[in-house]
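Take a look at this single chain, the form predicted alone, given in structure tokens.
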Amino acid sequence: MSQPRIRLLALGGTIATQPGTQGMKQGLGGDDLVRMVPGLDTVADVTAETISRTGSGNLTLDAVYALAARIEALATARDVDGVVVTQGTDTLEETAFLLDLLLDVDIPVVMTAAMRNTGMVSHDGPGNVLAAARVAAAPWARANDVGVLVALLDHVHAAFDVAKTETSRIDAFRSPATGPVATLVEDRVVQLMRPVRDWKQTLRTAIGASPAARLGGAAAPVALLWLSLGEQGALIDAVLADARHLGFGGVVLGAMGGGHVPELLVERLTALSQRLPVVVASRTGAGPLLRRTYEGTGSEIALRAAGLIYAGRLPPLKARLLLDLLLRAGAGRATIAAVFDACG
């Protein structure tokens, strides 16, 4: 029997990195990643192609969408069975998770990192990579049914749900309000869960599938403005009073809680949000926003009522990749928030 065709796509990271002469930097490519890699081709038929040698902070929204439009090449043109996606820790939720805005792909589709570099006793890149390949070579891991995945540490998460919640420890990845899809035992896969992908089809009727290669290229960036304890709203007015609103297309609120803001900004953000889309989503990272609790100047009642729309379980972070697909798509402020609301 012909192993799974897997091909490993490098972007960088510190699972990529060698010493320097002060620390460690960017330098090793996808067959360097393969190479380090034992047992590896007992799993897979693993070839590589290095993308970039950076750090994913480096990385843009259109590098993403050139990233996805490569991997619809792939997929399109039955050269492989599955994907390995390789990048630094920093921004690998918000690369999944874009990924998986953007692809429709009936292959696995599995990003994976290391958060201890190549000159530690105990790396753990090259135990994550073989575990992503494990997944990539799993039937029930199509992106089409699953979505993006994300394999670190023996654990595999859907990247609407995986954030980085510590710094620099190795298990650093969670899925905060749902755990992992899956978990890697000798070597097996098990599924845990199926992940809900209501959204994605409210998203596909919105825009269209296969959207990175239609959309690439220059947008109006969303803001993200985070709410804290005091906040005077100084970004909101400069915003406000610009004609051209700073160059943004929207705005992301980083709100408290089930979503709720300031009452001194309610004004502010009543009259923002006759200009452009803004976006509640909750600073907490997880969880659904409430739609009718609490009833106040600053509650989730009286914003809904006066037009801002709410992002349901998506984190910020996540509702500006979102919101940024649907300006660039050109969607209205009505279809925007449907879609949105699909996310919970």
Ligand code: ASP
Second form
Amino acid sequence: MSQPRIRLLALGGTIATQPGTQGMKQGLGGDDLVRMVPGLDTVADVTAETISRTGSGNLTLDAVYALAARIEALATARDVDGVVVTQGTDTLEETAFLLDLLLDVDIPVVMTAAMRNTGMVSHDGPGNVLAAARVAAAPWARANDVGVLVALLDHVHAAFDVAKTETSRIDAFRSPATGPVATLVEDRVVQLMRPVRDWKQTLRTAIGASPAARLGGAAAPVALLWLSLGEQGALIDAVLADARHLGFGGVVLGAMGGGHVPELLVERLTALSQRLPVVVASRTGAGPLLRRTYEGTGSEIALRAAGLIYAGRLPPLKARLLLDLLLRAGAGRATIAAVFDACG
Ligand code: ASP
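Next, report the structure of the form predicted together with this ligand; the form predicted alone has already been given.
The complete assembly is shown below, putting the previous chain first.
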């Protein structure tokens, strides 16, 4: 019986590094990664493309839009049965979520990476590529609406929920609110739960299917402002004072706890939200925002009534990507609020 055809798209990152003169440097391409994995040919017929050879901090949103368009083209042409994307771990949760926002394909898309480079004992790149290929070849990943998946250290995570939670530990990737979607054991991928996907349907209704090819290059920069103890709001003042809002099309706040901000900032945030969409997300990184627990200045009840949009379960990094996409698509305030409302 013929094997599933998997295309590995390589972007760079630790998984693609090799020894330099002072430390590890970027260099390996997709074919090198395929060659590094013993037994990969028993799992799938894997071909590779090298998209870039760069650290994940250098990737741009437009590069991810172009990657999504490439994956859509592969799926439409029926050239492959699944896609594996390799990149650096630093921005993996963002790329995975942005791909999940952009893609409407009926083949599995699985991202992976490495926490340990090839110069280290027990480097995890080859094992992670093998695991990602197994997931991309697994019938359940095609049969269920699971969205973009992230496979590392034999756990499979939903793009919506996964986060890098440590700087260098091999088990850095977790889904703090939900746990993994699946786990690998022997040669099997065992599904543990079904990711919630209602939000994706709401997004599609709002902006249409397959937006990557239409909206790549139409950048609408979104400011990400992290709120912390004693914040005085100088950056909010700067955005408010500039006639063009410093070029920003919207603002995401890394707000406190269940969606609270210091009282000192409320007047200015309310003024800002009358000019731009201002989205509140929790800097805790997991769990739904509150809607009707606290009253008073700076509370979720007051801020929602003042027009600030609440991001539900989305953490600030991911809320920024969704707001950027909605702005690129020309969505108005009511549509933006409806899509974020569907996120928990
Ligand atoms: N700095 C690297 C990157 O994100 C880290 C990694 O790949 O683990 O590209």
